[in-house]
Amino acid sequence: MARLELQRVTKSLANGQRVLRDIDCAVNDGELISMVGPSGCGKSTLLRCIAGLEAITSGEIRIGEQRVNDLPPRQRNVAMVFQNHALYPHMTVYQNLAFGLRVRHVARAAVDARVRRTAARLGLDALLGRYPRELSGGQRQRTALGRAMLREPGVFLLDEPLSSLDIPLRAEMRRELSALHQSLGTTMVYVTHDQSEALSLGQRVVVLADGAIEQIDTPDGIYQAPRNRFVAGFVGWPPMNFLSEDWLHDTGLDTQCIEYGIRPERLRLRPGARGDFSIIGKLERIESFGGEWQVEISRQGSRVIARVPPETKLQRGAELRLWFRREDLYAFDRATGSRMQAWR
């Protein structure tokens, strides 16, 4: 186990474009931290810089007490798990797991004991004689994780390892990864574009955009107290509604300098208390998710989405009023995008 520290890490391309900008972040010993952001925000590049697969332009990367900027990947005490698993197709599960240990000339008996212990831990002990082509997506992913575990690294780096799996298997693997982290207590950095993975796995979450960190916080802190409009709109599904002046012209709120947002689950079909605000629009769409409906209303080309309990009286094309409390609104400075603390 080891602490990972990034100090003002910057990476520029030959044309001068900066793909990483002054990254400051510390991952505590034994912590699992998620990095999330849209495609092209620099999250995978940052992971490759930590691993030593790409060089940084300036700044410092420390693993444990050691500055590793100039060290090759094999000397950085990290193990990386890729999206495509990177298993050797001509090797069995056993041989894939054992390969790294054999390259390091670990004794045969020790290799066998460690491989079998790790395989049992990951539920692979009955699959040791199979080849990657004979495995399911989840089994291949566990094999890749097992190979990384056998290196006993100070830091695990996981680059979107579940993105190629189907939804039920991804949920299962998230549970397995979380349980694995708890049992190993290893420092892990998990990169994903899927915010649900980032929020469910990370003890803390790093939100990136355009090569810079927008916010670092706990999953609840990221969701409940976004630092700016970007984080508020990126984290959460359906995304936060940003209300134009057309929706709020009867509320008396300042819409010239302030932009207001509200989470879909905070909108209701009926008022909760006297003084609640409301918005009215044409009901465009109803989507049923069993015990919850997702409804969409429109007004002068602008749309608002709400998550509400099932209501059989709702009719598409009819006018629908949605209610909310003033304190459930988020306020953002229109000039800077920063969240304002007016009543939150």
The other form holds:
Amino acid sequence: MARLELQRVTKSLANGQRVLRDIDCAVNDGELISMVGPSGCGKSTLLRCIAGLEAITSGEIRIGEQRVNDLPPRQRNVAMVFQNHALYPHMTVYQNLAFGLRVRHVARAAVDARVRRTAARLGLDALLGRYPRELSGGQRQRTALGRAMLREPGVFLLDEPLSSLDIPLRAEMRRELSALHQSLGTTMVYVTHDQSEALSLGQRVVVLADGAIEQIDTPDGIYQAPRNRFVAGFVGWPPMNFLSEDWLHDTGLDTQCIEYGIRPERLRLRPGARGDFSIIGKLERIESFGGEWQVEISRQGSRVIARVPPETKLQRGAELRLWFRREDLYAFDRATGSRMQAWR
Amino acid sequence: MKASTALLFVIPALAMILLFVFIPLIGVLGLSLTDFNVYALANSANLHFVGVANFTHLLHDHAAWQGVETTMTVVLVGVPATLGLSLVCALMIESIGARWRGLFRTAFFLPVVCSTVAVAIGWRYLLNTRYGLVNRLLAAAHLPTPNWLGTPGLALLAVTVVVVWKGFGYGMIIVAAARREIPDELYDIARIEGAGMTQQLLRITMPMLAPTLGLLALLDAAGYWQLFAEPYVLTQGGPMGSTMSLLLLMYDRGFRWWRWGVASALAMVLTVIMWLFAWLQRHTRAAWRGD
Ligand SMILES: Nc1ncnc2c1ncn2[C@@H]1O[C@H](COP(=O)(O)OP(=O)(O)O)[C@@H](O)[C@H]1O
Ligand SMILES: [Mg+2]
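Given the form predicted on its own above, what does the protein look like in the form predicted together with the partner chain?
Below is the whole assembly, all chains and molecules, this chain first.
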């Protein structure tokens, strides 16, 4: 078990592209932190740098208080799980699990005991003789996890481990992973491009964009108090509505220097207290999710989505007014994109 | 697509196979049961059905057995040498930078696409006892300068070297492609777990290349069984028949001694052996695919 600390970590490629820029982040011992960001923002690169598979250009990486910049991967006390499992196709589940121990010349009897114990823990006991191609997606992922667990690392690095699974299985594996983290108590860095996965799994969430950290906070903190327009728009589904000037004509708000955003679940079909704002547009689309509807209204080409309780009276093509409280608006400085804290 | 339409598409190919494979094959089978020779060519009254006499003749023919030995030697020495060279060069070109990769790949692959006869003639010059580059270099290093193509053992060695040199580039391309197919993450995991270069080679690269290498071994072996042009150009089967491969022997019997019956019998034997290779290849491939 170990604490992981990144100090001003920077990575540039040979072509001059800066893939990671001044990454500053500390992961506490035993913490599960998720890192989320759009594809290509440098998440995999960051994990590979932590694991020592790639060198960083500047900065410092510390694992368990030790500076590991110049240590080879095997001395960094980490284990990694990849999106595509990276199981050895010519080895059985047993051999895949035993791989690291065998490489390090652990005695055969000890290997056997540990492999079987881990396999039992992950429900792989009956599959030990199978080859990866004979496993389901979930079983493969469990095998990859088992191999990482047998490393008994200080830090687990998981690079989108669930994104190759189908959605119901993903939810199940997410719960398993969470339970596993609780029972192991090991530090974990969980990388994903799926913001809902990041929020539901991480004790804290790191939002990355274009090689730099946008915000580090608890899932609630990220959601309630995004630091800037990017985080606000990236986290939450459907994404936050950014209201162009056309929507806000009659509110008297300053739209010159400030951009306003509102989350879809904060828009309502009926007015609440006096002084509530409203916006009006043509109802373009109604999408039913059973207990909840998502409705989309448009005005001069710009669209706003709201999550509302089912309402049979709604008519496509008609005008629809949506209400919201002033304090539910998020305000962003148009020049810098950062959120104006004073607004709420 | 209707079956009749589909048939239309394969008919040209089938016709070619019939014309150039099955009809000659049946012809050869027929000839192998006769004593067809230059006299029969002049007067068909001299053509007799001899049953399996040609085959029993081959069984007692010292030259035929020497042909088997020569061919087997080239296969048994040449196949591992070719595979080894293909493997080493493939791993080499895959590990060096992209700039040099193209150059080496072209250099190693060039012999494959060159005319066998042309390169064999080139090698004959290189191996010339007095003026050849090989012996000049050896002389410069104060080493013995043997008569490469005039000494039985050395001639076979020379033929084998030329065969391997001519053939390994093909395997190299195949192995290099197979190596590229191995995902980088497998090596990433190995590095994290602490496997060094040797362990990575033995535990990942080699097992994952094994099916490809096995297939190449069969292809190479099948190819070397049909050894012909290299000894034909380099040594004409000599000295003392030491480089007389089975195919060359067949040519020798047929076109030098006009004994087409015997030559046909030899051709039939070779055909059966090649079928054996084809069968083996099909079955091992099925086994590797895991079904
Ligand atoms: N080997 C590489 N060669 C060139 N560019 C690379 C390489 N690896 C990563 N990159 C670049 O680095 C950036 C980050 O990639 P990556 O870490 O894979 O992103 P993510 O995992 O967040 O999708 C991308 O813009 C990608 O183009
Ligand atoms: Mg990635």
